[in-house]
Amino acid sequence: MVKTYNLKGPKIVVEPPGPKSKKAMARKEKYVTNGIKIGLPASLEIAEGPFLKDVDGNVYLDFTVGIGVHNCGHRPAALVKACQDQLDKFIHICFMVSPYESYLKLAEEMSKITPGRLQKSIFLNSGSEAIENAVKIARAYTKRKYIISYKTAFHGRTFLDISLTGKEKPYREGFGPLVPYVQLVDYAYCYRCPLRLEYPSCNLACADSIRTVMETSPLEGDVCCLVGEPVQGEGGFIPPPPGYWEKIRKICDDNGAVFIDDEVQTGFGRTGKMFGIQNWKVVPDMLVSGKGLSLGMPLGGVSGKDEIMSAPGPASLGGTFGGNPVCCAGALESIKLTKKVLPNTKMINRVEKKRLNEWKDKFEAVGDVRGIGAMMGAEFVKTRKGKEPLPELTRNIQLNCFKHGLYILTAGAYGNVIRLHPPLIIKQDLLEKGLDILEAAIAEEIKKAGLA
């Protein structure tokens, strides 16, 4: 039996953070490392569908979904039931000790739904761990050492992952020296083109510059892989222009480099396709999954071509909890649920694109609006001409929304992007209600900042 709460909202009964949440934050300060920063200081008690309820009784509409995890809403009954059924059988044995059905069935299912039908998989504890393993597998296959990633990328928080992530603060600062043989390159960030060109007259010169790096000493002939997000997430919800990934795919092919597609945030319906790379005519060599893969159960995966995934020797990969049976059971249900809600991304994209573009016309501080599917964002600047980032304004907008019952996230290389992660199950009236709260917050904070 799956318990339901019938949450409705947004509903604020005491200004957040309320007294109970403040007590929880005090405990956090006393017992939890300072390295963990809390973005929205409400201590949560219940989550259901598109809603969150805190310990003080406030109900929030959730446009964060656990940083892109709960694409099908919080605690969908079918997923909870699937996990409960597995819990009644066994919780853990370790796949390296003995195989079990949920892991095998999930690997088989991934071979069916991935672009190009990537045949073999391994399951780990998180997207971060999956990135680590993808690179290990690529090195075993190519026998090369250099890894190419992007300056505005985010791939996780392990040593290798922060080495592949360009943002110094807060991800890399104080943790060096980092992993060697990593080359960071410019991304197709058209709003802030590092080459000061414009699409389409640029002819995707940013991709050509990656070819130059890859084909110039010391990288020439020694590039193991290129790791890229189809749409950059933490970097600021940045989709590259048409033709970009096709060109990168060709550059990797010409140089014998493995193309690793990081779908941790873009996968499982977020961009309107099962996987973000399917918005381009490209099949990756390896695909990394996480977040929406299991809708909240800790799981990450690497799926790839047979010859690549077969390169590591026996017992060279694994982990005690990787591919936990309960998590895999949840992931199998997650795939079914995602297929059902995928069509709703068209409505979400239509509504969000319309509203965000209206704000761009209305507010000088909304410098850019961009995204794909249900992965839309807005970048805030002081002036359109100067494009001076406004991270303080962006943070104030986030906190304003929080006070009025809406959870949203910020992102971007400069911390000046509001990103929207509504659950794919959301109805239009509730989506509009959340956007109304966000629009009011934008107007109020712009006025306070003297930018109106």
Ligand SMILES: Cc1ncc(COP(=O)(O)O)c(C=O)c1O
Second form
Amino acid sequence: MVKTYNLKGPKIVVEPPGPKSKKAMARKEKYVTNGIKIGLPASLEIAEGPFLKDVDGNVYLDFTVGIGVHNCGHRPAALVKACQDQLDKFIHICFMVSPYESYLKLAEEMSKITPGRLQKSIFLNSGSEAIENAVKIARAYTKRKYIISYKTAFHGRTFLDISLTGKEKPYREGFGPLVPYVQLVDYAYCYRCPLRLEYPSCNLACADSIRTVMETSPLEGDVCCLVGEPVQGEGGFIPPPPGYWEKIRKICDDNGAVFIDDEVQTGFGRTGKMFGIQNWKVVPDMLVSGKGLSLGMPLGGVSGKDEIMSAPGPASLGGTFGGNPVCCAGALESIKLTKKVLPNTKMINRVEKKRLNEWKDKFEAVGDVRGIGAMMGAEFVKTRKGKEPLPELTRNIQLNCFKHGLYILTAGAYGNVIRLHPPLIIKQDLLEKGLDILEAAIAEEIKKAGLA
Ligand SMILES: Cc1ncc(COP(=O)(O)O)c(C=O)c1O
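Given the form predicted alone, state the structure of the form predicted together with this ligand.
Whole complex next, starting from this chain.
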């Protein structure tokens, strides 16, 4: 049986963080590493559908969904049931010891739902670990050294992943030396074009600059792979313009480099398609999934072309828990549930686009509004002309929303982007209610900061 709570909200009964949450935060300070920073200081008790309930009785509307994980809302009954059924059979065996059905079936399903012919998969414990494995496999296949990634990308927290992630603080600072043979390149961040050009007259010159990097010494003939998020997530919800990934695909092909599509944040419906790259006419060589893959059960995956996935030698990949049977059972349910909620992303996109553009007209500080599908965000700046980033205002907006019962996340190379991750199951009236809270927070914090 799946327990239900019938949570309704948003409803604030005591100003957050309430007394019990404050006590929890004090324990966090005492017993948990300083390296983990808490974004919103409410200790949570129950999550259901689009809502979170804290230990002080407050109910929040959740536009963070565990950082882009619970696309189908918290604890969908079918998923909980599938995991319970698997728990009743066995919790863990290790796929390296003996195969089992949920892993095999998931690998089979991934070959059907991924674009192109990504026939073989491996499952790991997280998005970070999946990126590690994707690059290892690409190295084994190409026998080449260099890995290309983007300056504003985010690919996880392991040594390789932070080496592929450009943002120094907080991700890389103090942890060096990092992994060698990683070349970071400029992304198609049109609002802050690294080449100071404008789309479409730029003819995607930023992509051409990557060709130059690949075709010039010392990388020439030695590029193993390019790793890219179809829409940058932590980087600030930045979709590249039409034609961008097609051009990158061609550059990879011309140079024998594997194109690794990091779908950890964009995959499983967030961009309005099952995978973000399907918004472009491009088929990757390898696709990395995580987050929404199993809707909260920890799982990462790499799916790729047969010839690439067959390159590593026997026993060269694996791990004790990778592809845990309960997580794979959850992922099989996630695929079914995600297919069902995909059409709702059209409503989310329409409503969010309208509201965000109204805010851009109304507030000078809303410098840019962008995104695709249900992956929309806004970038906050001091002036339209100078585009000076306002991370403090952005953080204050986030905290203001929190006090009024809405969970939202910030992002961006400068920490000045509000990103919206509503669950894809959300109904229009609740979405509008959340956006009302956000609009009031923006207006209030802009006023407090003495901005227009
Ligand atoms: C695009 C992208 N890749 C990789 C990761 C790392 O995934 P995980 O946190 O599951 O290790 C993330 C996490 O936010 C991500 O957004």
